[in-house]
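Just the one chain here, the form predicted alone, laid out as structure tokens.
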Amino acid sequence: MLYLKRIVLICCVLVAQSGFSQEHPNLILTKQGVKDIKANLGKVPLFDATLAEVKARVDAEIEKGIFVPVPKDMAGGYTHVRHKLNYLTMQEAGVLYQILGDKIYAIYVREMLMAYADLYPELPRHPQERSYARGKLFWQCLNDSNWLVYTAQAYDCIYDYLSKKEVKHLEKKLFKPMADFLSVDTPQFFNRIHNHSTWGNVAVGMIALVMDDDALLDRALYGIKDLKLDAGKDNDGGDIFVEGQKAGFLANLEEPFSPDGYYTEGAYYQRYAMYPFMIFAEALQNAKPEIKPFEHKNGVLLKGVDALLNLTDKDGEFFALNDSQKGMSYFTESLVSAVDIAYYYGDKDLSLLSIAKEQGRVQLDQTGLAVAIGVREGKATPFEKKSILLTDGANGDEGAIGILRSTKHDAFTLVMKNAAQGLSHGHYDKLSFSLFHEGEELFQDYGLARFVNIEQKNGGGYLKENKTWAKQTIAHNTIIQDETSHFNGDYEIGSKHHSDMYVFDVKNPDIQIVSAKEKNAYPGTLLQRTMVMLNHSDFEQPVVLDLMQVNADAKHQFDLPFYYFGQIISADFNYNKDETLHTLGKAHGYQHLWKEGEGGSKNESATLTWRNNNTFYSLTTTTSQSDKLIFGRIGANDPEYNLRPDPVFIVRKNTDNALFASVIETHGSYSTVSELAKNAFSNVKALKVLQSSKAYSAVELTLKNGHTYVFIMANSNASKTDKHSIAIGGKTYSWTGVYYFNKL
């Protein structure tokens, strides 16, 4: 009996030393997960439908055969697209092998991996020399990391199908060299705080878990030790080395995320980074539960999923904060994965089931199975998007994103950006805003200047206009001084500063307020913007009151643009439309704006009305006789038609102290069938500035029905309990708290 025990013990030691001590799969799918899935096949409609869809897609690729071309193309080109399709198909084929048990899928993955193992050792860096971190399979290491994150999952799924000789061959010729290439051979890519590095860290970490390589896993979690990179910039102008900054997966959880789960680069890149963040956290939870990835930084990953879902409009599309491609939404695969994982490893939030149901598919693992079962059992509850403040910065003290939502069916959403620079994907747009009505942009943030994965447009990469236009202040709905971007458009300066939140008050659903200050964008100038969403019976729909207070130590030219959509219907001021187009300026984005017309108002306010999607909108803004009201359009100095020719209305003042006050209305409708217009005119008769100072901003709003209202904002005392009393025009206004709003 003792002899037999010794034999068993020796065998166990030999197995452990040979690298076959782990059971597989152990990353995303697990042995128990596969068992549970098989037991429920044909019983869970959402899961079964996803499985059928994936099977059809993979079967079609297997039928075509295996293609592993020598890399040469940029994004959108044949070799780029082929290698991307390969890793996506391998990952899905591996899952199908585990769930269905058909060896054809394992054979497909094995043969594909063997082809890569033959190709990879002889590959130089990619021939396209445009990236600060060139890959081998792709033009940048970022995409090589994508490949390894997905392929590691495929490898895990067929690991037990492979012979020991095949495992040794693949790890020696392909996986270990690729992990080293992405890390120690390209440290400027790997050892940073950036979404690129997150992908690199996770790629190395995922393959480390499959290979049971503790040294590689340590490198993935904590970065390359004792490494000091040379100062330099990435392709977007971001710093490669920051003194004292940590590196690795856990550091990328710490610094870019705020305690609220907001990712400083913005929603678009948070969406992109959430897949590696969440998929590696799931892998760690399965293979190394002692790391407790979902508990790190008070559960910031789970908070990040909630934050991302709140950073969407009524249709689920992400707000265009910083570099963002419009139309990206929570229907993307990375959010399908994130929602499922957050549900499974979080508190089983039933509202996430409603998002999954809307997405119409799940991740093919135990998390997706749990979600699909919850949907089948009718447990889904609505995910309610409410007004919310999402702080920025690792400690939540670097400004915030303020989101105001009307209580009426989420019809209106206002997004005010009062945050940090946002790393190299950040824009120079302090105190900017965008406004949505029924999921459509009423006032837009331009987003990025790029045609992602469209080869004809700069190989699918960022266009030069991203720097010369999209990042510049004039491309946003915020104030510009002397036709110069915030921080002079300097990344180093901008990265040192952030806006400061002043007030976020949404307790009263009829008067919601977000207010912030910016003191560093222009030295010697204090900017404060207060935006109020008012739900009042005197208006057909909620209105937005916009107060941009400017106090400077000298006179400057200040421009406040409003990027609207639609056809102008009327203006209550005189203007001339230019017969010849000229650019509005020479630099800082102004060179990309055509000046189409200019006017002015003899009254204290001016109203512009336009129609879009058969709804009427009006902007009433305070003016003086010296102010200029400018009509413009994007598209100047754009010989390759890289920019959208969207319109803009600009209020220009030359002053050292001014309150840019505006009211934004939504009213009426037009029927193209009956050809009748309803309530096509603004309800505002006049808007008047009563006081403009660092202490108070006050306006008087008079409606055509004869009602008059006064709104006063205390700009230097945000206390909810302090009392205020000021005299304006012979009348004294007294109140408690930060604002006053009342009918005269």
Given for the second form:
There are 2 protein chains.
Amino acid sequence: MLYLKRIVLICCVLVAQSGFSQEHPNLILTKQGVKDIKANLGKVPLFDATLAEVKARVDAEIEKGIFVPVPKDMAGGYTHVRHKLNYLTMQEAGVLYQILGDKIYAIYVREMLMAYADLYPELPRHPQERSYARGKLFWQCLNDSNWLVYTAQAYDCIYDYLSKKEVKHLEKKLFKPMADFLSVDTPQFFNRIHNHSTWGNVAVGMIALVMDDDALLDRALYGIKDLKLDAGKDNDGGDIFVEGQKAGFLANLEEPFSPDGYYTEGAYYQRYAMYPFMIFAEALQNAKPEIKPFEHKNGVLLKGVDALLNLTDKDGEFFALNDSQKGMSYFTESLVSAVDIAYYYGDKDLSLLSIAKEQGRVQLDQTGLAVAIGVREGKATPFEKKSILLTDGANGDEGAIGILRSTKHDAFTLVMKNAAQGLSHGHYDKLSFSLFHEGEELFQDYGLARFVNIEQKNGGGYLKENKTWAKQTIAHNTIIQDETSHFNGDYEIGSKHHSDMYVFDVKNPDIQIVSAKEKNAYPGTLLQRTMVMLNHSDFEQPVVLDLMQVNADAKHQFDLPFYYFGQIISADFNYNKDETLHTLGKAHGYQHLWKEGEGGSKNESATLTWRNNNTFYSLTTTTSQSDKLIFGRIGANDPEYNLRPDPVFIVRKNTDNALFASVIETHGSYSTVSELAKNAFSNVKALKVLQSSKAYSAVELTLKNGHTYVFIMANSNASKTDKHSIAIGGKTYSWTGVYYFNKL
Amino acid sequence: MLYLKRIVLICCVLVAQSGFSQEHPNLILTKQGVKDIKANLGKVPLFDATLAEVKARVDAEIEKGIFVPVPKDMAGGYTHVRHKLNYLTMQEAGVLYQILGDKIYAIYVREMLMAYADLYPELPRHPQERSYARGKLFWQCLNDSNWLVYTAQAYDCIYDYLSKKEVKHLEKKLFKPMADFLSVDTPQFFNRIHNHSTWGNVAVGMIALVMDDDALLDRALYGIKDLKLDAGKDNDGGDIFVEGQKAGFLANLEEPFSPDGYYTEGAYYQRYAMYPFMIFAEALQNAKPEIKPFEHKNGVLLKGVDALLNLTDKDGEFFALNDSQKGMSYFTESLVSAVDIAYYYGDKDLSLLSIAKEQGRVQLDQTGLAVAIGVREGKATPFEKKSILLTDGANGDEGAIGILRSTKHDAFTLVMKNAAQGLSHGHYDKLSFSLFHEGEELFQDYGLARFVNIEQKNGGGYLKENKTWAKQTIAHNTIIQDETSHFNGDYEIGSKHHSDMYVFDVKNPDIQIVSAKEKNAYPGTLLQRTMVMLNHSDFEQPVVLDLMQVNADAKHQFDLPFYYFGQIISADFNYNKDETLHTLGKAHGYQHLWKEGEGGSKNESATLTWRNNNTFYSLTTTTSQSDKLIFGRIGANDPEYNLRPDPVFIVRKNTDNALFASVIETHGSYSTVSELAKNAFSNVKALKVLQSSKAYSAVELTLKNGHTYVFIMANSNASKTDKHSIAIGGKTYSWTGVYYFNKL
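Switch from the form predicted alone to the form predicted in complex with another copy of the chain and give that structure.
Okay, now the whole complex, with that chain kicking things off.
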């Protein structure tokens, strides 16, 4: 381990040199930005608080000394954590040098960079051989790119402090070799459409801007020209090289973002990619404004920030679409940065200020200053999350994520995934949904099977259960045919298709509807799911009506799982618990489910009531006598306790035509202090299928108060003005538009 | 259902009559108390806020009308809930009449009482036949007593408002018959040492005081004289009649309370019993001060309040000793009442004011007024929970509950149960423990198997799993011999014995020790457990050293379970997960545990690390090669999902002499936002048994930083001044007092 004690910090006081072609800083901080910040110091609470926090952290690190160890460990291990801390601290120290003018920060960055310049030229690729693109400082190029994105900023901040000789030395020994290493030497990493490549492109682009190297910048923006790569897969199973694929920063901006700003990998990776996208856009805007990064693709970057904020629950946590570690939220640094940049370079959206206020800190540059001043002046307006449709695909025509929100207070949020595959981080869960109540999951999306940065768990990397469980269809709240995942769990096939949006209608806040079709998950089977968030005086809380219409060209077994949370209070059907537990199946994720019990209903519907966090929930679902109602739990074939032992309730039908219709109620409360149970029973007396066909799905809902309602969905004509008329059981229903909802 | 609409509330304005022998109110509220309250209205925020809240609730009920249905339902059902609401509302309406002087409240109470007087005389015992002592208004006399305790207060409050004729009518038709019904007609309920009987005694005593009926009061205080009962059991399996047993309120005060104020059934039932104890003591103090209720048994009632407050975790929730529903806390009404009464009739302990402040409301009488004035005047001082030993048994010689607290901030709380059986609500878990970290359970006591007042779950009553699981030893963090519960799970045997305290030493806040012995749980086997809370600079947080010393006269299988929470991160030993799950055993609770996997360690100790709520925890336990390390989960043989599927880790040894030594660490943190894992590894390198005998238990603890410590416990001489000297492995350890702890 290389250990450089801070021996030179006091004595080395070189006079700052100038005379280079470009002014510095001009990457993130600008000369004018620094001037404005200095003029406002001590006057802007949010900015001052962040500055004080950063200063305390950096001062503590400077006190400890400089450590640049020879790379050795996986994520979570010492050398990994140390190099990560180094780039974070260098970036902050650079900013402090600019804002506070104290040379100690410049010297700290310079000495550390010198240590890296000593180390880097002799470094082989990292000894850990897990990655498809091994880095030098870290086990994968991705982390080396992180290093360079942050360090480029530090370098820019102290550039004017360095001598010409030092600049030349650093660029020759460290920055230029690293930029080449991350691009031309590792094209399988650099020249793709992928969040990894975005980091690589931005790393190279950021250092190119500081070094004023146009050739390198061109490579960052447009990729390596005329490159031929062997086909292959990355560690996540993603395609490394696709024929005819454009590359570079701008291509990565065009391709995975939809026109609505939705990033096809999902919110968790969008959050991760947002930092390089936004920070490089800011740098380009400062250094090369002619590129107009914030206007690219109709301002998709700014739309992306808005989309990302809308992809969160009441607590600001991202929906766990595709590979996502739960708990990640807009309180993460990259979103602080994104919100500030979006405010400053966008149209000064005052609702972003309320997010910044919640975040409690700002980016230490002119964007953060503007945000902090806005907050100080009380300009923040509420950021009201809406029911929103976020299209997927570069052109917005590859399905969508539909989000229904019960009220502006976001008490209930339904997230329905009718999108494309989502690249290598995608899960096989077409038409799946998750549902939130007051920011807590009522029905969950499992998220990823990984403990990010926890060394004991496979070095913090993806676990094999991510593939065998988390990506499989059965891990999600959607339908599975013959115990086989959508597209047979095949990435190539899945990547060719996407679900098709049918209806997204949220005009009436009391009857919000999202409906989509999927015809490719199982060839020969048409799936259409319509989900309705219904706010009605007959229910204490908004309820969800879920209509999963299945029409197949032959009989199959269909399973519809509901991943609830909490403890079962009652079931109105008979079931038996098993005396020994076996797995529910052999493959496609079924091998990870324990079958706990099974039952069936003699009625046309079955109701299950459970309690979680002292609230009661009920699911009423239509049944026939041959249907099986299965109780299960995650955790089988899990040798290292990598999975969470969460429960599931599965409705199983053997059929070629079925409407899985369900009503989800939230009701009542329990207090462990007063020990009073209020409204602990479902309001639903019966739910009955009136029609199940490709043309129409119709149900009759009878409540315990005697009221009966009929809901009919027209499945093959989404027109808002066309008239429908159908006869069911001697009664004719006539209406205009895609759905009928009325009291009988 | 009897339905009396509030038709007479306006027109019936009878002039209040007086001329009775006693002044009213004089039960809880007093004439002087009412005068003081009226003089302070609008000036005491906490009191005013409570009053406003109560008034709003009562006004809403009056608006709805009077409903006195014919009793029919179990707990949670309509008639049960309605009658409960009635007595609560009457009590509050009575208080409002006194304080506000508005006759509408008196009329409401009178009309409702008249309705009850109409209904009661013809009522048979309740149609639900589950109880050993069926009530009339409710399924059990317990609830009828609740009704009378509250209603007596309402009656006292409006007594002066009623005509002589009304008084006579109510007493003849309702109160006197009910008092007889609850006592002489149901002696198996009334004449016991049990919280049920306390309620019965107090119900009869309260109404006796209002009616000024000395014979009835005598019965309440001293029980029914010369009663012979057939032997039998109550619904919880408790003995109904014990030869020579005293009865009545005072006996119930003497017997189950220890001199320290610990109530032998545990905190949950102490909380429940506290209301009748305290409210009747207040009533006696007001009406018959010569009885000196607060001085009885050296002021045990006031000590009981202090004990109860100390039997809570950081959030004020009671430890789940014996039958306890988790989540019950000092925010419950009976503790509001208890705290206010203890403040007023005790020595005005200012630390009680801080609890009252947290509670946010007060009892609407002179005690609550005094508390609210104290709070208003800023007199509240912190209630600092201490490490405390609470002896069990009427004379304090039947074991004890030992509570160790890491600091005054109560970050870690260890609760060790070395007490007596705890009557019919007792569990078979001698020397068991639970451990809390920041108010959350780190190792849990399961508590009871019951969903109080949730009708779907056996009418809210005890579930059969309470007996087959929750009471059994394996459900707790203590040792089990040959898969058989302590005392063979036999209530008679268990009730004859108690554990013996050996050491409780908390003078040194950095080395706090509780140690106790149990020789009767398994005849021929001596169990001694020593638990140490160790605050040491080598650990990030206080750690617990657990020494379970087992010495048997023959070889047995011993299981020591640890009911942790969270997800396993790593194990430093090999284990296999099972491909089908079977129960761990057949009986004594083992039939409710799924065996998930099993392993063993080749080293002298094994370390398991898990994560919960983003904190890491590690258990390191001494092992020999033949020991089995078992992973399990609750939930087998649970046909109705009455149990929580919580995990367990079990250390199994076949031996006649063993020291189960363990170190429990809390370390590090994980953030799902920064995704940083800090200090995710155990600090312990090895734990080794140096000596295991009846005389000494000794371990050597080696840390990863190279430090080694030796802890030795003298098991048969608790003197603080005696000297010990023993040779272990060529080294002689000499010390004074019961334990040795030093760096090697």
